[in-house]
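For reference, the chain that follows is the form predicted alone, supplied as structure tokens.
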Amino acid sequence: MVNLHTSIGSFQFNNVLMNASGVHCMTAAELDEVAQSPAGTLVTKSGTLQPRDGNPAPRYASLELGSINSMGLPNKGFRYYLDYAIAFQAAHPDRPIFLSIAGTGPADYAEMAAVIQASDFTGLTEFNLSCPNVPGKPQIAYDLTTTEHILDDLFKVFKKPAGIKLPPFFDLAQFDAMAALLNRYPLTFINSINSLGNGLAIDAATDTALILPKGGFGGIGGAYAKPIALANVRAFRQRLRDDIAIIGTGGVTTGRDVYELILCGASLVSLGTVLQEEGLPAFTRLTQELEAEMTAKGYATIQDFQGQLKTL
């Protein structure tokens, strides 16, 4: 028997798997379904100050090795998800939940943080600085100066457990600079990575872009993202303070993929494209495959191999 127990800060989870924000989390009903699955925890849709319809359809398409999407942050508003999270933790005091929020401008984060700080919510809040699919809005975390200003303002008002959702980075100097910045703040976790921004996929029958928004440009998920996700989790685990945990996101299609994200240093692993494509049974399948991988390797707990990637 293997044990999939893991922790982030003072929060304990009985399974390393969770949904990725944006998948199976738009409504309270969807969130309840994730909560009833084998997932160790769940995260809400990234809520904005006001509800959003998002981008016009078609805005998601399956690809040979993953997906492309340009959803545009459709959500019911952060107060909807805050109310859900407070009710959830009242009903399940032993099950931590993640509340995700996203600003469409820098000032939004501190404004929402103040509301959450004044509320009864005691779980973990994820500040999403990495949405690549809002037309005319850049990914905030690629701008270190803006990120610094947001975090300065944020932590003036926010004292609860907090984390940052990051886009993928591609240069070692970027990892150095972002980690040095994040290490200055009282973060409990980071979530790495969001989808690979602004890919393009074409319908072979019509020579047309597969999705409508932004001329067909959208975030790439699924197996395409796995090597980038592994690199980002590994790079940040080597650079961040030990007390900043990592949620590994991107490229999971098998239990071995989950294992490798943990091997690179992840404490939790979230499911995006695979959950969108397979539905809730993905949690059961991947849990079983991870357990089989650990058994084959002779590991009884996540901690036996977490962050233990070998190099040549």
Ligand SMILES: Cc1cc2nc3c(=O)[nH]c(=O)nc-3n(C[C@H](O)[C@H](O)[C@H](O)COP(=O)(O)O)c2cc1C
The other form holds:
Amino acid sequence: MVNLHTSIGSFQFNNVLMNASGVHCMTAAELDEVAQSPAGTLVTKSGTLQPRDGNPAPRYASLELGSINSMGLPNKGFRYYLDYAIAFQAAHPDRPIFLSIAGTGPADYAEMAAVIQASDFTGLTEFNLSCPNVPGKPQIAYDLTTTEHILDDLFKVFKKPAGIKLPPFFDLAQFDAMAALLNRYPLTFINSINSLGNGLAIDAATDTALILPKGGFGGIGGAYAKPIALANVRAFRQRLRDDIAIIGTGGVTTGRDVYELILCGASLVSLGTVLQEEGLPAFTRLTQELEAEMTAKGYATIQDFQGQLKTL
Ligand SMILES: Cc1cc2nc3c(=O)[nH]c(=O)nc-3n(C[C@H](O)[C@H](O)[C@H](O)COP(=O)(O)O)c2cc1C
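Can I get the form predicted together with the named molecule as well, since the one above is the form predicted alone?
What follows is the entire complex, opening with the chain shown before.
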């Protein structure tokens, strides 16, 4: 029998799998369903200061090897998710939960952080610094100076366990610079990666972009993202302080994909496009496939192979 127990800081989880923010987590009913699945934990949709309708549809499309989306951060407002998380922890004291937060401008982060700090929430807060889909706004995490200002302001008010969600990086100098910056802050975790920003997919029958917002440009998830996600988790694991855990996100469609993200150093693995496409049964299938892979490799626990990638 293999054991999928894992931990982040002092938080314990009985399965490495969770949903990725934005998928099956918009409403309390959806969050409850993830909680009742085999997932080890759950994260809310990224909440903003005010509720948002997001971009006009069609804003998500399935692709041959994944998905494209430009949702525009539709959400019920961060207070809705904060209330849910506080009620959840009261009902399930042994099941830590993640609250995801997104700013529509740099000042929003510290403002929401102050409210969470003053609340009864005792779980983990994920500050999403990678939101590719608000038209006209750059991705914060691609701007080191803005990222530094946000983190400075944030950690002045926020003393609870915190992490950040990062976009993919593609250059070793970017990994060096971002990791050096992040190592200066009391982060409990990072989550890597968000969607590959600004892809384009075209309907072959009509020669038309598949989604409406932004002239068809949108974030790419699913199998397309896997090599990038592996590299990002690996690169940050090699550069971040040991006490900053990594949630591996991106490109999971099989148990082997989950295994490889752990091999690169992930402590938890989240499911985006595969959960959107297959629904909650994805948790059962991937749990079984991960257990089979671990058994085939002779491993009994996650810690047996976490971060143990071999190189030539
Ligand atoms: C429909 C949709 C909505 C998303 N919304 C969010 C979000 O609100 N916050 C966030 O941090 N990431 C969001 N993401 C990104 C996912 O959490 C994940 O990082 C990305 O899809 C890569 O994982 P995947 O390859 O498993 O899809 C969203 C992704 C999709 C497909």
